[in-house]
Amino acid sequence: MPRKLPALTGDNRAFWQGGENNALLIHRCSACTRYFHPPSPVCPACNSFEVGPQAVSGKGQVASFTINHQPWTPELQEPFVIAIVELVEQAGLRFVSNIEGIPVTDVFIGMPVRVHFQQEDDVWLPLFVKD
């Protein structure tokens, strides 16, 4: 699927190049120890400034998804599951990815998945499969 890429920042750039390593990077505050996404320089949680890439277990759990039909550009080969991943690290920690590998029928809430990483160009897109 053609996808678009991120431009590239200091705060991101190790989350989306963080899987040439086989790493998924998620940002978390020294001072209060919460993990968050997007990365950003100050902790939302405790306006912190010490807050740095980490690299986390990458696995977690669907917590919502959508199966897509619609062929937005005549390239894109749908269905395909645009999920809301929650990690294992702590509670509320999600972002949107996409489910891979299974029958898009075969998505539930609550399936657990690991995370993989699909290199294009300069970046690692953390998609997510079964565990």
Contents of the next structure:
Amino acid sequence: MPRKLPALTGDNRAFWQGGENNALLIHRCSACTRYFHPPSPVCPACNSFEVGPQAVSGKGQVASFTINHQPWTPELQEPFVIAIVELVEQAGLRFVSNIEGIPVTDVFIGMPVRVHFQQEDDVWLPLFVKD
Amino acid sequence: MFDRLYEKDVAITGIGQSEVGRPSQLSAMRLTADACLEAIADAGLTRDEIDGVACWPGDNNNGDSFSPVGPNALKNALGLNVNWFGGGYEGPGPLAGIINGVMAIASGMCRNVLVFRTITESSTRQHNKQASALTNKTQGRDSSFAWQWYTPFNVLSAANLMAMYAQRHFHDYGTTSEQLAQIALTCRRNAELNPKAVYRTPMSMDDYMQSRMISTPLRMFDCDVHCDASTAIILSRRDAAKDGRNPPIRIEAMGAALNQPWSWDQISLTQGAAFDVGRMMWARTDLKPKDVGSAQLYDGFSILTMIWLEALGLCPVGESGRFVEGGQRIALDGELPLNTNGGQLSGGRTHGLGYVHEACLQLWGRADKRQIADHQVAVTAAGGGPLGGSLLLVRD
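Same protein, different condition: the form predicted on its own was shown, now please give the form predicted together with its partner chain.
Expanding to the full complex; the earlier chain stays at the top.
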């Protein structure tokens, strides 16, 4: 399925390219120890600049999801699952991704998932499968 | 908490709206001029008395069709001499133009502010067959503030994100598709009585259930309908309000608190910013939710109306499904008439100011065949996800 890729910046590059080394890199603040996403050069919790990407387990659960049926573009192969995945490292630490590898109707809220990476050009998309 | 509540110095004194086309043959500026001149006359004012202009967003922030006319262009087109004008995308949702206009008056910059919202999504989509606004921007990589985190996963419409709010609401509170359908069915029944509404043919529960699934659990009738239209509202200093055609409608309280991250996936999935907005609005008035006689609540997607019902305390948290069940409570003759012009789901995506226009028509008793029982207090809210605003309106 064709994908619209992100523009890489100093702030987001680790997240999108960590998969090259099979690592899901999430920004973490060394001052207050909290992870945060999206990545940024300053911690939104304590405003420290002592932040940087750190590898996490890549495990999480589905916080919510939807099965997209609408062919927004002619190239889309629907249906497919979009989900908000919450990582096990911290409550509320989450991002949007896709769930693959099982029938779309088998996905449920609370389903445990783990990350895998799909390379597109110079981006390694963090996608999830049932764990 | 607040030592003075400045919005109470401001009133709505006039309203106007262009035709609601699907599409319209009129240009965006013509639609805007129709709405604005009607509103100025409705307030009993002349254009020389308009000394402020506000809108949300401004020119071209999200493509021509989403905001084809900004304050600069309108000021020139109508030959207005103003002390202050402003637009811009950053604000608490589609009511931001009103909230900014209120502040311009409260600060003494202006006496009469013209607020407008023009949208021409219908005619633009006729020319460009793309189903989603986001897919129009297929050139190059996405580096927008928020959408760069969604489009790589083929989230190509806000519908996908709202669907995940709906899914979580269903999961946490037991909300059902039949309950959600009541928002769409109520809007359609009301639209049948609104000559400007886009969709006016009757719709049954079967029609709803058989409509195309867009993004589970949201169906086609859970998504609002694009149109070409402009809506205008005149805000006046209360002590400057003329003895116009309408008794002034006080801005009793505004809500615009946005304490959560500005992001569609980092916020509370069942509450969004709406609950912050509701808490702020009720902290600025002695009135209570039980005083509200009608509600015009954002229905860009039906689930957002459900969230607003809860966020504004019009029903208990998590209970919006049961509150709207059967549709009687929210009908024109119910205890809380909702989206009485058909909302955006059937009336057309006038995007925010349409709700305020309708609230004023109802408070003034000018809603013709869809007029509800006499009441003094109305609430309107617009936005979803990380942005939102609300107004509590009281007829003097």
